[in-house]
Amino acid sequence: MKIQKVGVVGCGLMGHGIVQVAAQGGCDVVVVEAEQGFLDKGLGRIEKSVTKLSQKLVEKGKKTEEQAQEMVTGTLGRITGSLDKADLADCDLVVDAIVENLEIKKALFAELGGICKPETVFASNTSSFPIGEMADASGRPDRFVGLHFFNPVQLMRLVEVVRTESTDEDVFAAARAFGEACGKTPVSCKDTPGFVVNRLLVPYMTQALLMLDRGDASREDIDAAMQLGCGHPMGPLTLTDYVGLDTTLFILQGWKERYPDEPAFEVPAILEKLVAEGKLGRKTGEGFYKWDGDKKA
């Protein structure tokens, strides 16, 4: 099977990026939002993003001005906005990019199961929830995958393609091919907590926070050790500020509830304390560090 028409539910931070890369990859895309204001904001982001990208390609000598304009026009011309989920009925693939709430996602896929054609493949962009639970809720577990893109979607080159025990082989192959059409490198994995990236990354961040909790080293020295000793672009505490302390806590608490005997999913006390104080990282101006925009204050 080949994916030619794509639906995306949600045009926010992740959704607008998925819409853009799918359209750039040659797919017709229908994006559905709950309110016109949200839809307009998301579509505006896409127009700004694809215009900026096309101009960078001109600056690098990879496109002429005429080719850049054709890229913008062609990409935007393949995107249709809607407030009605019924417009997703004939899509080959529908991707969820809504709020990270499992019950809301399950309800969405149950609804989509009654709207979309039987051949439609469903996918969730979740970073932490079990794909299998949403697959069961959809009523078509054999046609369900995880497609976890990374922020910012337009620039990050990876997509995790997640399969369950029920996922059909052709569906999985089509999902990987779609990831490639979007300009991404797909990595395959089973339906495990956090898939590949977060299963490795979040416990790594957690261990750094536990070191800070115990007083083993200062935040600056922990970050410098991993940045200079392992060649990481930033240390784990800076990274947690970028990800968001509330987001990190949300993921860990969910895993701890589901897998209480897994020691890698311990919740650091300092993380709970800072979140309770409203210090969520870069987005609030303070987390493990103080921030002025994108720079440490």
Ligand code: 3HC
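Condition change, the form predicted on its own to the form predicted in complex with 3-hydroxybutanoyl-coenzyme A (3HC):
There are no partners or other molecules in what follows, just the one chain.
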């Protein structure tokens, strides 16, 4: 089974990156958004990102100016934007990158199950929800996987490929091959909360937030400690701003509800407070830090 035509639902922070790496990998991509404004914004980010990446390859001597231009026009030429899910009907794979809300995702897959051809493989980019529940809602649990990319998708080299007990072997192999075509290293995961990365990363971020809230250390010192002491590219508070405080909160709240006795899934009060104030991190210009675009203000 070869995945050539890919659908992506959602062109936000994660969706636009998935669209881009799939198109860079040679797939034809249809991306569906709810509103033209969201679509335009996502497509604009892709153009900026692929232009930047291609120029970096020129600087490193890995591409000529002409090849870089081909990379940009080729990638953009393989992407089609749409406001209509019916345009996903003949895709080989459809990936969900919509809001982190299980009921909304289940409703999406139930709808896609009625729209897409029977062979279409479905995947969710969920950070934390059970793949099996969405697979059941889609009506085709054997053709369903998790494909969990990392932010920023264009630069992070991992994709977690999640299988349930119902996932067909060929579907799983095709999903791994798609991840490789996107330039990523796939790791195989079972359908467990947070898979591998978030099961380790989110409790670590939580501990940093609790530490800040207790006044054990300043935000700058917590971040510097993990950058310089452990070689992390970003400290945990900067990373929470980068991931989005709302996304981090949705993950923790979902886990807390499902696994109330798991002490690692504590919801820090400071996270609830900042989200209630609309301070969602880099995307709103303020979280634990103030942001001016990609850089701290």
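Just so it is clear, the structure is predicted and the values come from calculations on it, not from any experiment. Residue numbers count along the first chain shown, from 1. Throughout, rigid core stands for the largest set of C-alpha atoms superposing within 1.5 Å between the two forms.
A.B. asks: Which of the following, 68, 113, 193, 210, is found at a hinge in the chain, given the rigid-part motion between the two forms?
C.D. replies: This hinge corresponds to 193.
A.B. asks: Smaller rigid part's rotation against the larger between the two forms, whole degrees?
C.D. replies: It comes to 16 degrees of rotation for the smaller part.
A.B. asks: Give the C-alpha shift of residue 243 between the two forms, in Å, after superposing the two forms on their rigid core.
C.D. replies: Residue shift at the C-alpha: 3.7 Å.
A.B. asks: Following alignment on the rigid core, what Cα displacement (Å) is computed for residue 271 between the two forms?
C.D. replies: The alpha-carbon displacement, core-superposed, is 4.4 Å.
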